[in-house]
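Only one chain is shown below, in structure tokens, and it's the form predicted on its own.
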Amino acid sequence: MSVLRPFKATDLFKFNNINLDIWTETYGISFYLQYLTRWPDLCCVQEAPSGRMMGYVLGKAEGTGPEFHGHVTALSVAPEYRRLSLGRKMMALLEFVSDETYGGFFVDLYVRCMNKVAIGMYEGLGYSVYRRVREYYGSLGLGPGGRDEEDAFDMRKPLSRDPQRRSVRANGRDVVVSAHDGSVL
């Protein structure tokens, strides 16, 4: 049986088998750090019982107002632990603790376009496409010329504090905007 536990700093030295991926973006060791001193309840890991780490999220908290949030900056689970809720469970804890403990609006995430399988987990948990922003993950050097700038998704989910879901649009998928500027396109 897996463990679900808050993240520690050093668990950025044994979570190579989840950051090697490509879906998975990854950060230098202080924008790590940053998350887990400004919002360690929302940065949680998945352990296996021979502590091998299963998968992670980390998230924050941002916004003023109405667009006050909690934001999952990465989702991640190794590929040998995928199909097994694991993502489900530590997205539940986020917007637990992004509802109670901050009183956020909504949650919201950013997702390739292209990643269908991620997409298709996200509308399960209940999250919908307010916009798509342009050109919002860099290049892999994958495509013509080694630029292969790729949209995202800005998905979110309503929390308690928003039950007339200001924070969801129906048309998210016609929404787009510039990642530069935010601009409507």
Contents of the next structure:
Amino acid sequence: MSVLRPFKATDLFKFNNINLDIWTETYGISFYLQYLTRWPDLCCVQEAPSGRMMGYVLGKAEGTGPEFHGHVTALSVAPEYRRLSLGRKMMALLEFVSDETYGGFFVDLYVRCMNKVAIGMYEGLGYSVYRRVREYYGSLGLGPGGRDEEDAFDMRKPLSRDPQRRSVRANGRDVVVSAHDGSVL
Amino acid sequence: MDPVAWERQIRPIYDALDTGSNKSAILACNKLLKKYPKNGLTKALKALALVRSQKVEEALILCDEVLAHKPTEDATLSAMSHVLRGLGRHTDVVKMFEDAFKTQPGNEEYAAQTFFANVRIGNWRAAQQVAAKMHKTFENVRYVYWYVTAVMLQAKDPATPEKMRELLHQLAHRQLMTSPSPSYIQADRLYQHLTVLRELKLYDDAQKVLEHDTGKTMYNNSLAVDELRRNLWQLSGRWTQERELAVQRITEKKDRNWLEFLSILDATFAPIVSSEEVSDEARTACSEQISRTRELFTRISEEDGLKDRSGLLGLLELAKRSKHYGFSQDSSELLSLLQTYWHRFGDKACFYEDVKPYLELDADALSRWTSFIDSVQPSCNTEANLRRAINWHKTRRFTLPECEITPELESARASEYIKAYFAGLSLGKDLAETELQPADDLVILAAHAFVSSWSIGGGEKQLYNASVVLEYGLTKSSHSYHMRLLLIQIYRLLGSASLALEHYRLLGIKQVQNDTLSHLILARASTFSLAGSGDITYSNECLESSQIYMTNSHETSDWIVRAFTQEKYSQIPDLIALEDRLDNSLQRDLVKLEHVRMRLTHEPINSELIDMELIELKFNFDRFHHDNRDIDIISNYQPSCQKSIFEQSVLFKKLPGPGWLFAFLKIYIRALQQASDVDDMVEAKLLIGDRPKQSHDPEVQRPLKERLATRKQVELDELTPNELALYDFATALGDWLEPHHDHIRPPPAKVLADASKQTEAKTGRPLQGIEPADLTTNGHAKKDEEAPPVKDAPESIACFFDDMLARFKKLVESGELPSELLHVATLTQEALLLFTIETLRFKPASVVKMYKLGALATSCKAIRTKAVAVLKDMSTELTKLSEKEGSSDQRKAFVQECQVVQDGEQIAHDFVLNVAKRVTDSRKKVEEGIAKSILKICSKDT
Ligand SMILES: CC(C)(COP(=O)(O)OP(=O)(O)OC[C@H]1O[C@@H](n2cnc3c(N)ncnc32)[C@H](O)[C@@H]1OP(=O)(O)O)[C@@H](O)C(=O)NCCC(=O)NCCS
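Next block, the form predicted together with the partner chain, ref. the form predicted on its own:
Every component of the complex follows; first up is the chain already shown.
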């Protein structure tokens, strides 16, 4: 059981149990407020009945013309609440609002090529790799994860405005682009 | 002037400012000012560069020159608003834009800037007037909403009298009625409209808006609007409708938002909850509803099976409430549901948290539950079973009766948890280094049991064992923040301050987390601060963690303004709450005070320090504080009859709160005020920025002197006995010396004249804003008054030092925790520092002679001698302890005390020895450091 509700500015006082996990970054307050003052309906929280935060998603709408889409900026669930479908539910909300309210053509997100769990989840939800972005997470000097540590997959899922599925492609994993200018490598 | 040529000359200044080269910006401005000495923009930019290089006095002069000419040029206004905000002169920003708008009433940008300037300082009344004018002049509907938002915020402001609120709500409503377009064209306008209707209890009107097609779409698509809709329906008693919608969402849309389940539950019991006298019909109606709800939830729970917990948890909540309202007599239903829940979801990590609220059972039910749970103890052979085993232990532990909690039993339980941990550890052996081990919680449980054992008299060794298991756990799950949090608490108790800090830093606390989590390391941190002996690590930590408050005051208001321009009205109250809660954060001022306490141990105590800290602490004294500290971050698995793990392990058994803060503020403000020459009048003249907003507590309106003298029980309750002794000492000292301070302190006119002279020496001009009248003493100088007689020092002052020494020795003899010893020693040291502040004025021989203070000086000297003797004694003792701490015997003893964790032989002797070494070394360091600090302070200006 979890309460799904809007992300509020004062949730910054409450998100420690999610953000202390190493996979989740804590940004400056302006980062969060920029989302809340423009796309509040794309930001939501899952909360336990006790009031403890379980997870949250922050998203935005961007692009023009057929590129107009919803974007998942951050999705995170506290370790003790994983595998309860919370990630799935928050993604469903973000897709619904991107579709209904914003009329976007697709939803996209970036995920570390190494993050198997998240990639598996997104694929299960109907996302596919559109392209691989070289050194999206900076140049780390190749660690044990190799390129997968610093590269990101740009993953997409078409919405109802894109019934022809023009926003996705089959061989996305093979399309490698530069993080700096988007040029194909 | 040719705009292109001008641009070419001014651009380099902007570039220099952008890259932070303030020096070259100033040079470039000076060059330009030679050519165009009257140019407002250049002056404004120079002022900006000066502010950024902390040259406030010079900036002020330029600032006043520019403002005097009432600028109306965009670039100048923009630069000036940065300058003024940098100086904290927000009211002047308002005035500047107001003036510009007055000069050009058709300029929409100036109007908006005037509105925003008011928004930034929460001046809602003025903001509302500007918005009204804007709506009239520029005829844009958004200004109606700006107006309404400002009015609603004014109504919410604590300063607004209750009676005014209704009036304001009506005002907002009337204005909305004049809007040419309906609110439902935008979710946030609709939101604002509904908020107004809710405040006025116009529920039927709200219903009309919601029933409109667009209204419906909006509450179905926006969580924020839906939240408000739910609230409105519940307030207006539309329970049938609320229930129907929730049922539809759950069954048709497969929505599993717990809010929908709660709505059904609330609707179920509405017939008997809402009225005071419950009729039989109401009970019958409720009873029928219960059956319907049970049927629905049962169906959902069967359909969802293992997929979702909501249905079954709904049934649990239903059973609990049914029992509470007397619809079922015993706990059978609840028990059988709990058992189903165990079977179905016992392997979910959140099982324990889910069922905890349902485990408050009466004796009979409890014993049935316990025998059930005892019959299903799982093994740790698979990952799912391991999670089940963890839940089993947590749940079993939760209902332990008090009689089964003894030091020995708890230590034995810890052993059991450790055994289970090692059994479970093998399941995660292939996980990547960055992953968390599934068995982690068993180590955490073991630490709980050890801490519990310590808290009921099991001895310090329990804490050693706890630290060893947790350190071990971290070698397997290096990112387990739960383990680190407990270690920080335990190391502070043990006095291993540097280890506590090391773990804290590894948590990677950033940004706003500094406000919510720095209490872990900074609460009463002066106990461990080695600033007195030159190591300012803790002192720096205070400064770094306080950065977030500057960020908040620089950035958050920009986003509030942005919410207006983006028309995201629903966000505004929360943005304001965020800004306010950070600005008036309790933790902020607690850290500030700790910093002052540390600062006094390593900086020379002089009038500059005294005046500056006095002014800041007085601001803090007028605040209404918010406690944003996150205490729940430390998961608690202690039995329900015990205190939480946090409460058990917090340093000195008490977390400093508002009471502690006010007690210490009183101690320090009083001492600093007596020592300072800056009285209220002088302070008002010297102050540069706006005064922070004061609390609306009537208490704040009372004269400062009275407030400082008032002792409140709630405040005293938050002090440790040793801190209370310091408070008593400070009070007696202040009472004794006050008449002499008041007699000798120079009159305000003289203080101002001196300050003005100093400014002149620095900037070439006297202090601004001081009238000649301020500089004349009102005829008679105080010196003509009769000098107060010198009285003997109250005995309690000298006694304080003897008492503290006695306490200290007793603690040493009975082998108490090092943190307790350090507490007494640092407070005694603090008493000497307070004494130094209080007697600074009477030190110069000329003063003693002029005011005939010979007897007073003798008394002071005697007290000082006593204090120094006592402190040296403590210092010697601490040095002895630190030497012992560093010995191999001490490490051996530590290892020997850790038998329990070494039982299964999984944790190697060497590992334990290494922890022992780190713990004892860290203690040695702090004991040594404080001993040195004391000696240094004792030797200062004797
Ligand atoms: C990725 C993350 C958000 C998933 O959240 P979650 O609430 O646990 O996910 P859900 O329970 O909704 O999972 C949905 C589906 O994803 C898949 N999945 C999720 N976690 C999985 C795991 N650890 N192993 C295998 N499959 C997994 C499953 O198919 C799952 O469906 P199922 O449980 O019915 O089998 C969470 O693991 C997380 O916060 N990770 C750290 C931050 C992060 O990596 N964010 C993504 C950055 S883009």
